[in-house]
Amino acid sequence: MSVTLSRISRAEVLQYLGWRGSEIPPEVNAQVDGCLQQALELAAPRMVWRLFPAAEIPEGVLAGADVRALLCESGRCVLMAATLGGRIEDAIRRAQVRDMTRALILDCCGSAAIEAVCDAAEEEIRSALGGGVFLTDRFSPGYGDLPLSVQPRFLEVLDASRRIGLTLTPTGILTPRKSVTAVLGVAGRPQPRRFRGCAYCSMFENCTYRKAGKSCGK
């Protein structure tokens, strides 16, 4: 199904680029400004989900202790995929041959998008799911010990291929790039919300904030 994308955050853009309480140079903001309303202009989301009591989850989708752990209390749980369609992910690479400023710029306003697309999409499943539940937060293949070999099979349950259009590399990326795969829990009380820090995060290895040695703090 298709997820309405209306805003880009500009804060956590900046965040991405290592731009924390100092000032900004008009042209990087204007930059910044061009590469949101592309970003917006480009993005066709799509998410699909599937629900399942947690005695059921299909074989091969979860492994690990952090997964079991952030489940603990859900009697059932969502799987999910979400993703920002192709266009976007082609006009990063045009960028890179012109202007690798504006291809970073673009990239973080991806990877912006594609988690406001997540959090839309958690939205309809809450909504979707009734009054009275309370969701984990979301938990992706590669976070923790959660390994991403579970990625095919993830995305085999989910039908993420012909129902979204996403599909692995051979070397095991999701692709279109700018896409995401979760699991959520589903509790009949509140959840703690967990700081996941750097290593879970899926800008982790070209965040030039963490490069520089800090955090955004998410």
Second form
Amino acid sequence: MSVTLSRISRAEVLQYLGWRGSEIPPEVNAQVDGCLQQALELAAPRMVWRLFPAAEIPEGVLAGADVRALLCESGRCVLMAATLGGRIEDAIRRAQVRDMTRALILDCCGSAAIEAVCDAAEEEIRSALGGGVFLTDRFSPGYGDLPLSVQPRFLEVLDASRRIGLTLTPTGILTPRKSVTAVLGVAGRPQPRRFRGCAYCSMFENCTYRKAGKSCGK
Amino acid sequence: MGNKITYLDGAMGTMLQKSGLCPGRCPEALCLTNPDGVTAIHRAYLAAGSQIAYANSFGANRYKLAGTGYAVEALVSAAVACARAACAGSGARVALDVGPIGQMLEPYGTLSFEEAYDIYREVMLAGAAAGADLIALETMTDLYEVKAAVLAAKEHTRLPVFVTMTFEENGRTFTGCTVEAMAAVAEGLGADAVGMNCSLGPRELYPLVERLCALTALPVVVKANAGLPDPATGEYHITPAAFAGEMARFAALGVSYMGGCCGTDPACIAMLAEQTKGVEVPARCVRRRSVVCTPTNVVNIDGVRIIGERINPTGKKRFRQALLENDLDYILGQAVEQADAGAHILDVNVGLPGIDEPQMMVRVVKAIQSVTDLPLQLDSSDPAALEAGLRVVSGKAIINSVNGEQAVLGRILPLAKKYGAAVVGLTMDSHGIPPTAEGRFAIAARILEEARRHGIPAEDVFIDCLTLTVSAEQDKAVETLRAMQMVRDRLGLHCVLGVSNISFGLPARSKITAGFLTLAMAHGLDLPILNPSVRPVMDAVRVYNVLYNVDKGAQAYIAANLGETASDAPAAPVAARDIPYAIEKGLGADARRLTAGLLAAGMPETEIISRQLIPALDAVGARFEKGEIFLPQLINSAGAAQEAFDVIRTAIADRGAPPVSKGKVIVATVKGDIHDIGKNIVKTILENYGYTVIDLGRDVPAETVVQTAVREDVRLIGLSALMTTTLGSMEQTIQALRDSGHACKVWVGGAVLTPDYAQTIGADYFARDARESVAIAREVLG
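For comparison with the form predicted alone, kindly provide the form predicted in complex with the partner chain.
Expanding to the full complex; the earlier chain stays at the top.
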């Protein structure tokens, strides 16, 4: 099913570009604005989700202590996958030929866009589930101790290839590239933000913000 | 004259679930583990009225079966046997059902076209051996993958091939393929029926099927879903009666094969058969049109369409040098520049003595189609190069060219037929170019007749009446014009013409070229081959489109003449005075201009590099390291420096001198990984510093890195990987380099790497960013 992407966070794009507060000249601001616009035009966001009672989560999709902790109060859970489609990738590849800056900024816009799509998807799921339910954080294969190796099974359970055109390379890279899979718990009371923060981030070791004593705020 | 509807079956997966047969990870395996259960489902469909049973072989390819313990041949033959058992005595036919491989092809994923073909070849051979009556490609979303599968089927079996793809309501597949492109390509490749399945219900499919029915004379197939699924459960709720009622509307459009996909069952098929009992499917009236395309971009030749001529080494030293050095970036730059300038189609000529033309054609075609969606015109006199290119081209291409010589026609036309390409016929033969229009027309007529004899429709034959240089043969220009008029009016064919030659040897060439082009378009030229970056010729096309009432309200003309259309970056307030300023601000055009000025003033190239470019880049790099500027600014500066280097390289190539280099470096994104933007940034910045960078691309096998390092004697090798899952192939690549005994230093980079891990896997250096890579290159190579 499709999902609406109405805006992309400029601040997030600048973060992905490694901006740490220096003065941005007007021509670079214009480049960023142009790319934000193009990314919005090229994105073809689609998502698929399924709801499972906790006891009926298909085998091989979830593993590890982190997911167990995430879902400890959840009677049900949602598996979701979302993608921006391939057109933004086409534009990034094309930009790399003549304008590498544009390619880089577009790539970061795509990363921010798929996050925004996931937020929108989460809203749709929330409203489809009706009142009185509370969702946990989104947790994706590759975070914490949930291995990337569950990804094939994850996509299979969602029939993601057929439903939204999302597949994997043999090395576990989601294609189209700007895509996300995630699990969310559905609980009867408000859920703590368990997995936001640096320790769960795949950039932990190299993050320039963290080294500067800051956080990117996620 | 009407046809009867042939009923296909409904969903297999849905029925397996309903029968309590847990399909699990490999539903095809049930053909071996529970053949009676599968056969029972086929029987239920036949009892409901199905006349073609789709075997339960959808995912039986070696990629999907890897790790399941099942072999392709065993599962395919079991699947066909189950369907065959159900069909016995009924007269129903068995289709080998073939779905997508399960991973995306290049450039989105890592699966090559050749490997996809090979995977399908195995499936098709197994299906034919098992006795399938036809092949049904289903649920396809990538037209390039369809091409691999149809070629595999046609080259290894004699079975009819049905192609159905899965569309969204916007009329495109998930990969952006249009209905029009599917029709053009499937028909060109010799598919026996074409259509749609899955994704949507019959109601949503209706407008798309209506479009398809107007585009192709092939039988049309529709296998719709039972409506749209419930998002939370994935279940379908449409009733058989509602399904059948919607499906029945397709008959009037001329759809002759109908069945169901996800969520449908024998009740749906039975109801469909009942509701359409005795219905005659009317013959469709299809208007034949000249079309070339890529999966995502269809070019209808119903007006002037520009073929960009720049990808051609003839007379271009810089281009020749790029080909000889395997410098695809330069060629891709030409492709994208022409696309941006308004070309609709790109001519691709890579013929040069001393290169393997078929191999180069494949590389260049694949590279170009990864960065533009323009259809290609493959230009070669070597049939092997043409065929190599036609195989891997994505979409419907043009062959440039045949001529009136029987031997040439006999060699090339079968290729056009087999690969579904259009073909350019030059109006010349073994006696040369006829001096008169009548002589050229006669050859054109002969070419058309031969093409038809080979089964190529007239709309796929384009005629080139040949431009002769007006300064040498002034009386011939008018013969070319007359010949085109005759070809257009009497044969009804489109005309191709390279127009630039007309002005050779005269001053202010573009005036003559533009004037000739205008006349030519009025005489029937609709496929001019030209350089779209030359303003006067593009203006001639725009003027023609206004005067011939094509450009309604002269909108395109006005837009092109109101000054530059808006671009992202505002124009620089003042022109840069010196190269360091131009580089700091990322002003590429200024960097070009200033570099050309210094060269003209006699400054040696090496001095411009060492005194101007490198210090400017160092200054920018230092500011980046201090956090005073951020990555986009660093790359803007690198881009401006690249423009300056391009001027210098062209000057050196024109002089015939060897290129300057501070040493060779290899960069590669390791096997299995396709995240290459970081690697490409590193490449750009290293090139700025005068290093010759051999870019092996992404998903690069360890052997390729080792072989290139040894062959080219490269002492510094950079590897990137962005996934924890691909760090293993980084380690293997380093190990392979060490095992080869080739003395070299290896540096690595990528988001998930750390200095410690880099050391663990045996790298000599770890680079956090592109700037650190420069420091490493300086340390190793000086």
